[in-house]
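The chain below stands alone, shown as structure tokens; this is the form predicted alone.
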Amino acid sequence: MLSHWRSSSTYEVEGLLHYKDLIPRLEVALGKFSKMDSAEVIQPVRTTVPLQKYNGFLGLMPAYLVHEDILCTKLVCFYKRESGSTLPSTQATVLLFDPEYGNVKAVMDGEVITAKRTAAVSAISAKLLMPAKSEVLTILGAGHQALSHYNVFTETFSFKEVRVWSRRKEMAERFAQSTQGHVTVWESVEEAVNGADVIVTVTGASEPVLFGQWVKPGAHVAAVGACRPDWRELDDVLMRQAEVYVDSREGAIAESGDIILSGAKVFAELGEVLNGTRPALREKTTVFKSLGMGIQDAVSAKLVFEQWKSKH
């Protein structure tokens, strides 16, 4: 009852969290969330504490999945770093509680959980929405999220070509060298996304870097960066011409600058597609705007804890 585990490193969590186990659990959680049953899933919109002095914020993301009996919260600090900074843009800690007694069961480094659950949900969006014959994947950005997205997308799908772009070319080159497969580095976003079937945006941009005129009709975009109401990665043309899917409507209209500033309408939550209550418009240009949810962290933390217990 009072057992308590603290992960010693990101590597320990990394070894306990696998996409093949995580993706099915996230699909179930997304579906339950979109049923809007407060007796099943309790998840307030993320609370943020601005850190204007340091150009960042602290986010608190609690969630309780009733039938799975998972009580969890993530605390994440996010910073808009200067170009060339070697400091991390995010640092996160996940707390898993015993919901009956209130004690902390586990304290986990949140970096791997955040990277993997975010990438896994993007892969779920692609599974539902990308063109039937998708051969070219482009990743805009070359940080931790870029690597987790590369790993899950190449593990889950069979792309013939993978491209990467970063504002700093040396980072893109380092990223390409770190992967197991062949990745080509491109000089410009326009060139990198030309003809791409799936585009993943995992940048630190606060102004649009991807423009609708560059995106081929029918492509799928998983937009992961720009997690504040005044930050954007995608321009008005793309947001207004695409069918927009989100993880949470409530979160998107409160937090997504891509949606708020463009005036784009949300077509559906991923959970609604998984539940069969809204269609997957695979033949159209689609955007999945990812903001991340507490239930995603909760499901991931429970899986990590179960794997750890089975090994000890």
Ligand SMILES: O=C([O-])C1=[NH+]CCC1
Given for the second form:
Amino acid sequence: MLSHWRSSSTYEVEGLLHYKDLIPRLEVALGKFSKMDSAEVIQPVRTTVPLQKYNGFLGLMPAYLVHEDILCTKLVCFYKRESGSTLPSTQATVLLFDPEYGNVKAVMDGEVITAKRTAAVSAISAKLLMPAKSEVLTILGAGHQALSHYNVFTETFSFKEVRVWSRRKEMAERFAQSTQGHVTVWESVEEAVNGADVIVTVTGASEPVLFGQWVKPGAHVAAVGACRPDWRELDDVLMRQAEVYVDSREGAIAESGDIILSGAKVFAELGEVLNGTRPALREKTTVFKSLGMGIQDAVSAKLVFEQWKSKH
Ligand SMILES: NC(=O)C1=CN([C@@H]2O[C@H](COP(=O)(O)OP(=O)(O)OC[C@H]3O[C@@H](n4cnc5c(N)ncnc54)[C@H](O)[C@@H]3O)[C@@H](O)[C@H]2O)C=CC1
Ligand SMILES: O=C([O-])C1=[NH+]CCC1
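The block above covers the form predicted alone; next, return the form predicted together with the named molecule.
Starting with the chain above, the whole complex follows.
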């Protein structure tokens, strides 16, 4: 039996999970997921328990990758926070099991895993779908996901300009000061996205913040927030004019307000594009609607555990 590891340290997981290792494993997992073969991947849609009193949700995200023998679940609480709140908006713990015995092999901090695997999947969407000559990246939101997206997008691609907008300008300014490279702060979403080739929406919004009329034709939008059926980040115009890609069709039609309320049709899962069964329509305006999947946490947790074991 493998040794048992407990870590509540965000710092420890941070040092063990690297995009160069994570991205290829996520691509394989997304491809397998989209083959819809339950002999390969078992991942029910997230079970969500509303915490009405606190404007939040507890999400349970189990997954089993059969050939890799990775059995994992994430427990994630996420909240809609008022402007100025100092409470965290996402807290997560990841449990990695030994599938044969059923014992827990590792308990890990899930915040870094959530931040990095979500950003890595958005980077995969951009790699497949952004315009061939993409020079301007705009990030809407200035929290944890904004930073992980900045990091992986600037590590993976060569943008000439990176812009940020946040509903509180001082947060956008703080974000711009915290990044390695130069980031410009914009006062309005309309100005921030004007001419942008790639737009990442990582806000806690429940009403649209990004409107289709502002988006350059052919741009790619990675839409990461609004993970509830009645929450929005994108308006109907954008949802209907874009080709919509998702991580999971099943998850999207159950959980994405942007898809459900706009009536937009899902064109493909990212895994189908990776498998070559659906095309990447790079020349069109594209939206990747991310909701997050248990398999993404599972491959991340396995990587973290492997790295940890190699050092102990
Ligand atoms: N798709 C996925 O796999 C995942 C999605 N998420 C979602 O991504 C979003 C960002 O998460 P974090 O960066 O961890 O949160 P965070 O709290 O660190 O940052 C949220 C950002 O959104 C802004 N914001 C909050 N409410 C807003 C509103 N009503 N209008 C405009 N801006 C608003 C905040 O000022 C802040 O800049 C959340 O919606 C979260 O639920 C989080 C984890 C995984
Ligand atoms: O996949 C994930 O961890 C989450 N999606 C929405 C909030 C948390």
